[in-house]
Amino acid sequence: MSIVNLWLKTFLDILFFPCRSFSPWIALIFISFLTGLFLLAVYKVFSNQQKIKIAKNRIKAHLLELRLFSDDLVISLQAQGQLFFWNLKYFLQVLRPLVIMVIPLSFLLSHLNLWFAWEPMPPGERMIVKIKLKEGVNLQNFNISLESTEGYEVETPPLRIEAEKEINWRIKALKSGKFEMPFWFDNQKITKEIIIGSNSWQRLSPVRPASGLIRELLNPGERPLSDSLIEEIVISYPSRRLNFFGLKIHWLIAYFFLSIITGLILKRPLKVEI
C-alpha cells in the first residue's frame, strides 16, 4: 500500500506542478480528461466489444418490437422476456471492466481528495487538532503533549473527550509554510504535517492514520503511525468548494461530470462500444 501511495503522490506532484499558480479548475479539467481517457482504455481492453454491440442491438430490436406490436399481448410478453434476457447479458458484459476500473480509481480518488477537498488555514485563524485513541486505551492515563512551533501556537491544554476517545487542542496559525507538529508521550515523538497559507491550492493531509489497509487507502497523505495506541491524528482544515458561476460545488461532482463528458466525446474516435 505504501509503495502505491508513494507512486501516486509523486505522479500527481509532477502532473499538477505547472497548475499550482492557477485555479484548481485547470488541474481538475486536466485530470478529468486523463481519467476519462484511461477508463475508456481499460473498458475497451477488458470488455468483449463485439458481444456488447450484439446485446445493444438486440435490446434496440426488442424495444422496437414492443412499440410495433403493442396491441398483441403474446408478442409483447415475448419481447419483454427477450428484453430482460439481453439486458442481463449486457450487464454481465460490462460488469467485468467496471469492477476492474474500481481498483485504480479508488486509489486515485483518495489522492485527489488531498488536492481538492480542503484549504490551508490562513495565518491568524484557529483550528482544532485531535488525537483519536484506539478502543481499550485509558484516556485519563494517556499523557501526551503538543508543542508550539514558529508556524502555530498551542492555545489550550489538552481536552479529553472520553466518549469519543479523543484528545483535542486549539491552535492559532501564525506563519505561512509547511511545518511538523511534534507530539510527545512516554518520551516518544510523533509528528504530523501541517500546512498554513492564504487560500493557496496545494496538497493537504488532514489525517495521519494508524497502519491498516482501509485506513491507508482513505488517508494516503502521510506514512501510517507505527504506535499501536493511536488510531489517527486529525487537523480540521476548512473544506474547499469550487466556484462554478457563483455556485459552490464539491470537487467530486465536477470530476465525475467532466470524466463522463470526456468518455462520451472520445468513445467514437477511439471506437469504444459502451
Contents of the next structure:
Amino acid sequence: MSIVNLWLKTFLDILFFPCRSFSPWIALIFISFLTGLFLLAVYKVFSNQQKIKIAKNRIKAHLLELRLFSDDLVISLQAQGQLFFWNLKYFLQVLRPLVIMVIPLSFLLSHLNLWFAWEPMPPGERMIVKIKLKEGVNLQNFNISLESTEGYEVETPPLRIEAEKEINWRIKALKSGKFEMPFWFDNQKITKEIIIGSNSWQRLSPVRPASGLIRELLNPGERPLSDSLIEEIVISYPSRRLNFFGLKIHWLIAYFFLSIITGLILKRPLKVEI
Amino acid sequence: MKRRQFLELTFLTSLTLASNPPFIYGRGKRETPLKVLILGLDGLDPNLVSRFIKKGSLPHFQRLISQGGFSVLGTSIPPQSPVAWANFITGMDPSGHGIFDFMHRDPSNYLPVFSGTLSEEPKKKISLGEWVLPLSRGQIKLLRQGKAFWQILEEHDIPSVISRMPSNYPPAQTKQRSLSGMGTPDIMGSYGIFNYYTTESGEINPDIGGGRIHQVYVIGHQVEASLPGPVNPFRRDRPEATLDFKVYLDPVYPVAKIVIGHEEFILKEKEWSGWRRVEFPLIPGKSVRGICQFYLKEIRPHFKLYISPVHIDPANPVLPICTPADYSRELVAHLGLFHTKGLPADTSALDNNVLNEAEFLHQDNGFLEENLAMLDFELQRFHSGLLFFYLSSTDQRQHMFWRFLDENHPAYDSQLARQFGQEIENIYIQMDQLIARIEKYLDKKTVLIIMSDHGFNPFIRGFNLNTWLFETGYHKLRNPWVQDKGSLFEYTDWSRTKAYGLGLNGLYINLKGRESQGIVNPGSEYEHLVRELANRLEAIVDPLTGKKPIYKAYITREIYKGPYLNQAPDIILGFNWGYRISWSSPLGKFPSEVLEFNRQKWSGDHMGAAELIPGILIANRKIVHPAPSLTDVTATIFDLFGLQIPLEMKGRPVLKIS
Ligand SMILES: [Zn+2]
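Moving from the form predicted on its own, what structure would you give for the form predicted in complex with the partner chain?
The next block holds the full complex; its first chain is the one shown before.
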C-alpha cells in the first residue's frame, strides 16, 4: 500500500509542479483531461467493442420498432422484451471495464483530494489538532505533549475528551511553510506534517493514520504511524471550494464533469464505443 | 424588566420572509469639488469635551477646534437617539419624520409599538398539518418618513456612503452604499438577547431583560445545552428554532471545546471566541444563519458560558441590512465578519452581572475596532461626495460608567471606581486618537464634521409618570389594591382614565375619537387638560432633593406643526439634570413611589430637556451660525455641495465654505 501511495504521490507532485503557481483550476482541467483519456483507454482495452456495438444497434432497432408499431400490441410487447434483454447485455458488457477502473480511480481520487479538498491555514489563524486513540486506551494515563515550532504556537494545554477518545490542542499559525509537529509520549517522538500559508495551492495531508488498508487508502498523504495506540492525527484545515463564476463548488463535481466531457469529446477520434 | 425586554414583546419579526432591497448598481458618480466626511459620535458631550481638553487629554480635538470651530448642537425634543438622528437624516423635526420616541403606542389597544420599523407577516399562507407555508412575502418597513439626505444627494448624482446610521433600518432605498445601524435587530427580531449557561443555581433568574439564563450540568466532563434562535414561522405552533451544542471539558486543565453546528473551537477559561457562525434549521432546505461570540467565563468550580446575541450574518443577511444588497458581503470579503446588530455593546449582560466591567469593555472595544477597520476601508476609497460614519461606543460607555464620575450616585462603588473611573475619559481619548488616525485622509478639499446627537447627564432619580398620574387621579385602576402588580396597563379602567404615560418621554391623553376607549373630548376639554397637566408636571418637587424632576413639559401642538403631529404624544417630558423616566413606567406599570433611586449600572442618560443636554458640533471649518441644531447640519451638507436646500427642511447652513 505504501509503495502505491508513494508512487502516486510522486507522480502527481511531478505532474502538478508546473501548475503550482496558477489557479487550481489549471491542474484540475489537466488531470481531468488525463483521467478522461485514461478511462477511454481502459474502456477500449477491457471491453468487447464489437459486442457493445451490436447491443447498441439492437437497442436502437427495437426502439424504432416500438415507435413504428406502437398501435400493434403484440409487436410492441415483443419489442419491449427485446429492449430489456439488449439493455441488460449492454450493461454487462460495460460492467467489466467499470470494475477494472474503480481500483485505480479510487487511489487517484484519494490523492487528488489531498490537493483540492483543503486550504492551508494562513498565518494568524487558529486551528485544532487532534489525536484519536484506539479503543481501550486510557486517556488519563496517556501522557502526550505537543511542542510549538517556528511555524505555529500551541496555545492550549491538552484537552482530553474521554467520550471521543481524543486529545485536542489549539494552535495558532505563525509563519508560512511546511513544518513537522513533534508529539512526545513515553520519550518517543512521532511527527505530523503541517502546512501554513495564505492563498497558496499545494498538497495537504490533514490526517496521518495508523497502518491499515482502508485507513491508508483514504489518507495517503503521509506514511502511516507505526505506533499501535494512536488511530490517527488530524489537523482541521479549512476546506477548499473552487470558484466557478461566483459559485463555490466541490472539486469532485468539477472533476467528474470535466473527465466525462473529455471522454465524450475524444471517443470518436479515438474510435471508442461507449 | 428593562426597556429592552419590553421592546422584545412588541417586535417580533417574521424572519426569513422579508424581502431584500432590489439588487441595483449605479451610485452617484459626480466628482465634487468638496468632500464631506461626517463622524457621528453618539452622545459625545460638549461639557466633557471641554473638560477633557482643559485637562490636556484631547490634543487632536483641541487642534481641530483651533483650526475650525466648536459649538454645542441643539438636539431634538426628546433627545433620544432615534429621534435626534432622524432629525439629522431628514432635516425635519419629529412632526416631519414621524419618530417621537423609541416607542410609540397603538391607540387601538394602548400597547407599545416600536417606532422605527414595522414587520408584517406574509398575508397569504397555507397550513399543511403542523406546517405553515407562506404564499406571499412578509414585509419589513422603515416607518421614518421623509427623504434621507443621501437620497437627495443621489438625485444629484453625488456619491455617498452611509455607515451604521441610526433610525435607518431597514435602510432607505438607495443605490448608494449604506449599512443600517441602531434599530437593526438580532436574529431573534429583538434588540439583543444574550444567553448565559451556568451550573451555579444562585445565578438563575428567569426575569431579566435582554438575556436568558440557563441552568446546565456537567456530566462526564461534558455540558449539553441548546441555543435558542428565531421563532419558526413555518410551524403552526411557532416554536423557537434551536441549535444544540456540546462543551467538552478537560478533567484537569481550564480548557474546553465547544461543538455547535459546523463550528468546533477550543477556548481557555476567560477567552473569547471571536465571531462564530450558527445556523438554525426551520424546515428542510430553509434555515436562518447568524453569527455570535462565545465567552468561557469560568470552568471550575462552576461552569459559566456567555453567548452574545446572535447577529444577522453580514455574509448571508437574512434581513435587509444594507444597500446595495451585496454591500455587507463585500465588506466581509475585505474585513472578515463584523457585528450587525444596532448598539452591539451588551449593556444588559453588564447590568445583570453576567459580564463584568472588564469583560463588557473587552467586547465593546472589539466592536469599536471592527468599526474603525470599516471606516479605514471606506476612507481609502473616499474620493468624492459624502462619507458618514457612526459610532455607538461613546454613548454606551457613558450610559454604563457614569456611576463612577460621582460619589453620590446610588450605583457608585469605590472599588470599581478606582478601576473603571477613567473609562468615560478613555473613550473620549479613543475618539481623540481617531481624529489622528483619519488625519492622513484629510486633504484641502475635505470638510470634516464631528457631531453628536445629544449630550449626557447622570441618571440618579427615576420618575414614575404613571404612578403620578394614578395618584393625581388622571389615571384610574379597576382595582387599586393591585397598583404595583401587572404591566402594560393590565388593570387600567380606561372608561375613567384621562391620561397615560408611554415610551420614554411621552404622555398621551385618552382622547375620544383617537384612543379606542377615549373619554376626553377634543377641543377645549383636551386643550385645558393638556395645559393643566403640563403646569402640574413642571411644578412637581422632589422632596428628597428639593429639585424639580421635570424641567419642561413640552406641549407638542405648540412646538411642532408638521404632517405627522397626530402620531405624537400630547406632552413630551423634558427631565431635569439627574432625572429620567423610571424603569417601570414605560412598561405601563405603577410602582408605589413616584420618585425612586436608580441603582442600576445603567447610570448615565439623556432624556432631559433639550436645553440641558445639547450635542456637539466640531468642524475643520469656521462655524458661522451662533446656535446650530441637528437640522442645520443637514442644511450644511446641501450648501457644501452647492445644492438648493429642500423646502421642507428647516435648517440653515452653519459652516463657512472657503
Ligand atoms: Zn444613549
